[in-house]
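Just the one chain here, the form predicted on its own, laid out as structure tokens.
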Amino acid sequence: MEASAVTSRLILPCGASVKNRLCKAAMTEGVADASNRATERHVTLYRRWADGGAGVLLTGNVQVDRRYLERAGNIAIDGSQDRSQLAALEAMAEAGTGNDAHLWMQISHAGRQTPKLIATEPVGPSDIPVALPGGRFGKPRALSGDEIRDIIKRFALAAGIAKQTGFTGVQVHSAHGYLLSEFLSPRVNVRDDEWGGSLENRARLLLDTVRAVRATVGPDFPVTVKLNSADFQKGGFSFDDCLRVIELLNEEGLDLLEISGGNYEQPKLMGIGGLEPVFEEKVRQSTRAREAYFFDYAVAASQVAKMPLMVTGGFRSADGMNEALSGGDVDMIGLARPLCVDANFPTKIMSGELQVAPDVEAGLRIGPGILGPNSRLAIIKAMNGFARIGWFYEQIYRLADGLDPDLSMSALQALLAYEKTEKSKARELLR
């Protein structure tokens, strides 16, 4: 592939054509209303991102069960949609498919990573809670077999509504510690029934979900999956597990597989470590794309995968993106945080106007002096993680309101704003 690899067109197995190799990766927007419906802020946000030039825009995780959200501002599709809710999704789809962009709805279930502000008792494959300080997550209840089968139907319903309302594809979220990813992890899934134990059993929920989604949307509609390369936790979902799951997915007619990694406990997706040591997976290092977190895993996965691959996490330079694509190991580049601070980042990279994204994260940390001399290191690491997340949330809010990003915002300001907004939205939701 030539030096301008990012600008080349990609034809998916289902026949859909994507205008270039850049994808706005999924980022939770948090701008749904108190009934978890799309709003004008989604319309503004996705119009700006569509105008920014990426071939594909992936939405933030649209939840398939309103009782269990990743945060209060999620869109949720769970069978209660009336005409006004469908119209709101249609408006969002129209905005996000402007400028010849694809808009794919990422469909998800938060599982045990549902905050306690939303559900004091979340659900998961087993009753193992999220091991983070601060009491943000309650102890989950293990799902029954009937509930698991209902969740599969919910994913299929959400996919059907995505197609009905004008979205051009869907992504089944099976990464980052959300429910489908939890079922894959032997550390979190300790069931002894058909949904636990062997990897084939742990992967059953993902595979049955993909089949149900494909049966609902038909053969010519892009169906994709986001999968962890690993959880990077001892006893968790490993890279060997990932390769075996890819082999199983090869038979399901996927149009794209996105390789990522980590979860709330080990947030490698954010390029940072968790409270426990990172359990590194051994994989042969590539000579290309050193800036990308998961590129080496994607290269190794490409030896197994029959579907196109996308890798997300860490890309900042035109050279790095073109290098990643040039060997043919991956087919699409996912970009997230750069589009929070510059909606036109893809166009600037493809045109040569910009060679590398500006570093806006170097100073995004809260020092121990602010938290007090007796603060434990684990608390500081957790607070820094939430502050960094909150900073990018605040930039997304500004984009959704038609404003420019505020790069002068400090980590502490972002953390305080994030906490205030999440609590306020949760109260509105509960009312």
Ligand SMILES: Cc1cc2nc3c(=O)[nH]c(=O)nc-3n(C[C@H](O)[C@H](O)[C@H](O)COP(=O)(O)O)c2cc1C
Given for the second form:
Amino acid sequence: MEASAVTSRLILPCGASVKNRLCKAAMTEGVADASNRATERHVTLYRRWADGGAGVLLTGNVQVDRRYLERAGNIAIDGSQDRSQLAALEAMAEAGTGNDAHLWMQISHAGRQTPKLIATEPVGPSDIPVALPGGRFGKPRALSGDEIRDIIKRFALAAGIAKQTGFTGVQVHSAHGYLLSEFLSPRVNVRDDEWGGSLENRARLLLDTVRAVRATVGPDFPVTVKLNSADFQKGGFSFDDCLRVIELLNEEGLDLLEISGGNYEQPKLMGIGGLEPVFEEKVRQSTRAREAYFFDYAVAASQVAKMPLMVTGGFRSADGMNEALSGGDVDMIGLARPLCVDANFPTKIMSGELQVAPDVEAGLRIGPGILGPNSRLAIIKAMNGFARIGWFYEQIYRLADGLDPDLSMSALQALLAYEKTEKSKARELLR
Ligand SMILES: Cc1cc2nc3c(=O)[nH]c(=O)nc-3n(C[C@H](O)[C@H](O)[C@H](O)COP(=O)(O)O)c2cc1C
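What does the same protein look like in the form predicted in complex with this ligand, given that the last one was the form predicted on its own?
Okay, now the whole complex, with that chain kicking things off.
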């Protein structure tokens, strides 16, 4: 094992140089203003994360259409931006590229996972709604061919603005059940035109988007994709599909592919199960990087992938990260939740000050034990998922306000605060 692997430099295919192998993975910030512009809170947040030492910072998902956000506080870039929005993005980019960090904009369309608070009728490949209790998501309308082609242009436009305003790379978000990942899933995409059916057709939106983005930003700018290893749902996007999509992406000159998994119905991305049983995908088990739940998929993917790979999900210890890198199958480590609890986590791992992230999730659930994470009550199970994510949202708000994280916050407090903020931000937005 190479003990200093996390600290080694990485040169990407486009020529860009990354100072170490740790990446702050994308986390929706929720701190844009009511016109979906970047704010001073983004500047504070990204300055703190840049100071924290990671070689790359990925932004939270920036939306290409203000009508279909993942949440009200998203940044959106959809062609309507004025000089003030560009200036706000420039300030954010300047903060996030401090300390020799890269700042890559994650670009996304929320698709059918747009909450009802934002759009009562979201859009998707087909009219199949998100199967979660609580009425959070409306029944989607299937997009027309013209609308799909317009979305590809929107991704390219956002990528061009990212480059113009000082971001040093982009990531096309094709994971976690948002629009591009919906198109990949045969469960959600039941179209019978050129955008549905065979895997080649289901992957067309992703591939055309990557091509349009590359054509806009040119050959020297990092272009990356986040892709599910699988949706872990019966009849969903499978690991075999993932390998085939990687083969298709091999032809597109990507600089990095990030491997994740799951969606709102099956939140494997957070290492937790959904309402339906997890549909396990067969993959050879390795003894390395046990804490990282998509690592084995990434190792198998490296057999076909020509581009550098990053794997995200569950990494908490210096040993786990170094072991994962030591085999040479993956090139970067994505870290999300530990950076909500300690913005300096990457530096502390690299310097040896910390060997492992504090476990903050053990007690994060609402209700007594019987209603805990294994509850059969669907609504409680779903609420526990939202409480858990809400807890991290609240910590991000604190970081954005220049405060320290509050580890004493309970899951119930976080859930209530989360529900209140999301509703009031959505009302502000719709006004
Ligand atoms: C608060 C929060 C917000 C997130 N927002 C995004 C997002 O905007 N885009 C994305 O691709 N993943 C998002 N994720 C998923 C993370 O990027 C990552 O895949 C996941 O948290 C697993 O990594 P971890 O175990 O290091 O937290 C989010 C996760 C958290 C905790």
